[in-house]
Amino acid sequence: MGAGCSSGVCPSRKSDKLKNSKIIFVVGGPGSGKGTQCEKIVERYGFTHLSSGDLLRAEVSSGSERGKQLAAIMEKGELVPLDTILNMIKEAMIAKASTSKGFLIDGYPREVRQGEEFEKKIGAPCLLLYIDAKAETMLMRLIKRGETSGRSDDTAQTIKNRLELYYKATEPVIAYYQGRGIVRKINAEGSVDEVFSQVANAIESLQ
């Protein structure tokens, strides 16, 4: 279920540590309350999880020799390589492998390309959990929080934006993973505990 080579299509894997670990992809809008439900199913699952976002701004603040040439691409406004945020995500999981009892990668793919580079370099998803909230409730829980955390970027126009963004990258990716059998829709409209239930289900159905 994990394993992603059958086809030959990664002979560039440098470990076959990962070959059966479990990969879950978890895609869901800015307020959507992802974070939230990634660190529930790693409190109870065991699972770790990785953010390219996070593994970015790790690397740049190691002050690394890598660390400071994303820091240069970043000052520019120019988008990290695909290749070199593939390449910490496997670090990142290889380091892991022993221990976890499989990954949840945040926030990826964000484009159909990213989600095949990844399949290629490392492997293959069982899962992609889609954490849909309806845009007004996001809308709402952003402007909610830019309340009390002087975040710049949670204005009522910049979330907006934000949105508009994420829907116009994430609809594909779904539709993409959707002609594959693996995504489960979960309702993120509820309490965290209701979204969680739906999260458990659908991980428990991959027991």
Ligand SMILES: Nc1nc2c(ncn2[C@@H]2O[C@H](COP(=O)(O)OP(=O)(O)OP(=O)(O)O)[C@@H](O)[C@H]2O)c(=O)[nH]1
Given for the second form:
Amino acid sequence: MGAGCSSGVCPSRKSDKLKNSKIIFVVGGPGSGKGTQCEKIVERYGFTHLSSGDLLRAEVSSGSERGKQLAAIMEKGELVPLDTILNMIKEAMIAKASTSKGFLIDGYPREVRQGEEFEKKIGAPCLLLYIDAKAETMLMRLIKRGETSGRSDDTAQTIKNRLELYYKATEPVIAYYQGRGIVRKINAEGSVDEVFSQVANAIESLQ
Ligand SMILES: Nc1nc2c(ncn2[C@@H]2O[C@H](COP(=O)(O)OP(=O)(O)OP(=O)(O)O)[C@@H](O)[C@H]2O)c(=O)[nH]1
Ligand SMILES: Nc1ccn([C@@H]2O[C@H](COP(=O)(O)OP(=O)(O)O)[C@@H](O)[C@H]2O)c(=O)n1
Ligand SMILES: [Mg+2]
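Output the form predicted in complex with this ligand next; the form predicted on its own has already been displayed.
Starting with the chain above, the whole complex follows.
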């Protein structure tokens, strides 16, 4: 632990515990199916799935003061501050580091700077799964999910904001990593199993 780090987690330097971890970023628009595919990857390959949205929702459910501030941001479909989410991801990774075969980081990075900071503080991804669906497909899936999800951001206006922010802030992340040759584009328009067969090919190309 470096000087000045009082907790078990020091966000300002890379953690030795994580230095050999295999890291896969799962990036795609809201409702593209990131969470669905990650569950299937875990089932077949046993990686650790960390959904940045789920981590934030857990904090909101805890009723903490920080959770209340997060809820207000998420209900509008905006992005929470970078340090908040990055520290949450790092803590969750460290907690699993000794047993994990690798990490699926779902819903992060949301903007290029989030990717840069992740690499400085945690490590570099070996693969970026780009879960690609059309805006109208994502919209339809989220409206449907909203009938049962109980997610306060699965409403028409917030879905629209999330989609706009995705195209503006998150799509550039894909171009950024394309330059490194680690992006695998997945056509996410089909059935869950059709999409998963492409995902499985991408994962197996790693081993
Ligand atoms: N037809 C079809 N529907 C899917 C597929 N994957 C997910 N869905 C549906 O689309 C909705 C969104 O899927 P999620 O896995 O929650 O999507 P996500 O990308 O994690 O969404 P966010 O958490 O909002 O970013 C769900 O209600 C799924 O049932 C797919 O491959 N094909
Ligand atoms: N890295 C992240 C992930 C989620 N979030 C927030 O959490 C919300 C839900 O994230 P999510 O990944 O579950 O869902 P989508 O917005 O992708 O549909 C986002 O709309 C953001 O408000 C964030 O700010 N930063
Ligand atoms: Mg999700």
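Everything numeric here is computed off the predicted structure, so don't read it as measured data. Residue numbers count along the first chain shown, from 1. Rigid core (definition): largest C-alpha set, two forms, superposition within 1.5 Å.
- Relative to the superposed core, residue 124 shifts its CA atom by less than 2 Å between the two forms.
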